[in-house]
Amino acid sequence: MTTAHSTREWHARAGALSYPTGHFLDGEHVLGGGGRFTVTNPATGSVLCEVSAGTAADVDRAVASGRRAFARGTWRRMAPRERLGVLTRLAGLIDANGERFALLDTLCMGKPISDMLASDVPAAATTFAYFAELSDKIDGAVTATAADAFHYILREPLGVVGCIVPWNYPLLMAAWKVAPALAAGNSVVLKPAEQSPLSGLLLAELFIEAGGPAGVFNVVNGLGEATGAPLALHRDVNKIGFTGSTEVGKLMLVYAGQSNMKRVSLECGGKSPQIFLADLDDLDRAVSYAINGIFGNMGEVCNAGSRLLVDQPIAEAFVARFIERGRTAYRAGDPLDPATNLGPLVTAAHRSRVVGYIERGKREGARLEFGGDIPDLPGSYVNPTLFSGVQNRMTIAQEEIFGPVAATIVVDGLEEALRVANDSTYGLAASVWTRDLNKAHKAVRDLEAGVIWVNCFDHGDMTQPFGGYKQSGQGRDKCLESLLGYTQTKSAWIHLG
């Protein structure tokens, strides 16, 4: 979607915005019993609003609401084409409320308003439209058996699904989890990140407006320890869909084992390598993708292309062009200014963490080519940063920084590039740039990552499974596989006598 407003007009709209600040249970906004927590605008450091702080009792209410709705069958037994209609209308309402969604996420986590309008909002609408169209495509099977038997397999929803989503793409990550869970016929309890709770509340409200039954889609806000952990430990929750840090993702598995052995799908951290071989076709294009792959969304992206593995013959030219173009490609500014493409990091605490990694990179011997500093702006900004001379053993090459910090590592050909790329606890995404079809296929075969791009980065559509290898998680978002992950099979064997 495109909406042309000036910075002043966006600020006026932000000032007139009303915020849903409770929970959303049984089809309405309600206050919880756990007090309030503060949501801060990271661009200014000022308080945006206060939101109900959920407790284990609030989680119980939300899960019970979802369980009652599931037992009634008003959603799971609704004709699939009718569920399709509700979710299709919800997709249209997301688009119709695009400005409001854009403002909510921009004000909560600092994403530039232009990015919200061009990417996050339409992608969220597309997600619901895609899974809506899959609602009546869930089928079972009849198997070949002996003449005295008839065997068929049904695919059914799981029950109540807990969706725990992060702050870097608040609306879109909620859509990636909630849409397939709903399309499969489940009830949902969404737990947004405490830094960015507002767009999830609006999403649940619009589900009711689209014709969804009350109790099917509930939202509980709060801190992870107070609401996320009780949701993951809840014995009436049948699955947790989680996107967030690897550390917390591991806890989701522990909580599942400590409770009811619920299913868990995880999309966790990443340290994605971009491999640039000497025979690539267009160095300027490759550098542009490298810049956008790490500086886009302030580097707060799970699959950010943060490790630049550059073949030795082109390394000097690559770094020189990255410096020339990268130091001015992203400018920090007011995220409500349509010209801004680099907003603040989500919190002052996170900025301190990112700056700590930059200082450690310098101490460990990496060469700071540009950035590494804080612009003279209110809020939690960090300027785009490039390191060269990085060794893969360095901290900035091994740990997820989740900020606009690129690490250039020189490699000698494809074999070394693959060894370095796979020398990581993560395996979310990777790319390779080459004109050689054999090298491209070898890289796809040997890279230990769930998503691999050839001669591009971060391309794809809803048919593309998104998820990782190793400690980047398990399970997949988007795609048909994601939908089926929110179902279970039932086998019926009929003796014909």
Ligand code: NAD
Second form
Amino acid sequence: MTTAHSTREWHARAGALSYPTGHFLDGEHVLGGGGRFTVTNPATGSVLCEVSAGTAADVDRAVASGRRAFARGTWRRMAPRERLGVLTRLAGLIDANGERFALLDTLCMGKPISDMLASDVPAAATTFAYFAELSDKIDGAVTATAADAFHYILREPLGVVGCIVPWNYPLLMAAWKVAPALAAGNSVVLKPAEQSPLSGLLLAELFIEAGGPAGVFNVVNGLGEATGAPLALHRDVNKIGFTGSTEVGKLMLVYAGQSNMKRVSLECGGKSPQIFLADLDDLDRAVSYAINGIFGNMGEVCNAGSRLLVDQPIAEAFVARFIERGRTAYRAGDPLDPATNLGPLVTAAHRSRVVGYIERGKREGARLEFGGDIPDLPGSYVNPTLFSGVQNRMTIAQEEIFGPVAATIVVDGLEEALRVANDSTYGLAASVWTRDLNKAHKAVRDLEAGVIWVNCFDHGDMTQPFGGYKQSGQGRDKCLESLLGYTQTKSAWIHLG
Ligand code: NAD
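Coords for the form predicted together with the ligand, given the form predicted alone:
Whole complex next, starting from this chain.
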């Protein structure tokens, strides 16, 4: 994958890029029966393209296509090693098409092209490679029985899986759902977010190029309720793998109950605390993780470290260092400029929401240390923002802002830090910074979150279960557990005469 282009070259490539804008059904790009919706490039505010708005009938077609493929059994009954081969080739094709993927997601949702190339694209390829490797390791079991019986347990795919994903990591969030669902032998209907509808279509096309059978991987584009609800309510869908807001995640449970009791896994919002204790090893390192943990990807990260719980003895130095380095670490700019590390927020409406939270923070008495303003650029940008003097009951400490807004809360030692950290409806991720092994282990035990980091933030690999406690969701992405979530067990008890 070539990555060393100038801004001018990236713009030329973006201008020359052609891409489908419909659905992908039964191995083909189609336009579908509904109208079209508009995708705006958030870096410029201008229209990028018009995309097919999926209707309930389009969803029916996609599910029927997946169901037919499942019944034919070409994919699920394929020798697992062959399935492994297809998904491994797909991983290679993601890498080979890295520039196209990078451009598609950057143009739709404003992520810096350098982040796409350094992070999202390789991570998506690794996701497919990892689950490919697990394809022939989905073992059943034989249990101990009396001599008159033979009992074995099979692990089988579920059927048709609906994958409903958000816009903040369009390619990667799709990969986290689609790869394990396919590796387990299911058919898939992917519903990308309406803000970022293009990379999912390329992914499905490459599945065919990798040797995957038509109908196994379908994509229906469209608006949340108009397209997502018919998919989640569909009686022929066996599971919904959802990543998105807590509010819509709760609807998925309702849809499952109103229809066929399908399985639901939910990866939802977060308000992740980072605890910085007075005995931490290296303040500079800790502060740079704090800065990246909230300003990276414009703060549009489910596990963003948005609450900084700083031990009283180091609070002043911590905030001073954060101001010194954080004010200039991220600069808003053209996401197609390889030097840019802060793109626009995904839409103008989302920017208004983020700015609303900043205003609320000021009104509720937090101290604005820097940022909070809008840079002089045409797109939906907001500058990185730091609040100090935050109380955990304030709105900016309780609600997910999904923007580059950090809230510093001073705490008095580990016990209070843990109390404040857990005083949240969310529980996706958390970190603790300390040299004291006892405190680190206590924090790991007591923090109510699915992912805990000690003396780092956002580290991990594919073996790490990723998902939340409390209203951050249920179910795990990445990891073996995720793959098993796309399977069901069948017990066969054989009476021996
Ligand atoms: P969202 O909930 O608005 O949308 C997510 C998906 O659901 C989109 O595809 C959308 O079209 C669809 N949708 C919306 N309304 C629907 C409805 N009524 N019925 C069916 N489908 C519907 O979320 P978003 O704004 O796209 O993404 C941001 C959210 O995603 C944040 O809350 C973030 O924390 C969360 N997120 C979580 C993780 C995680 O792993 N926990 C990862 C990334 C993002």
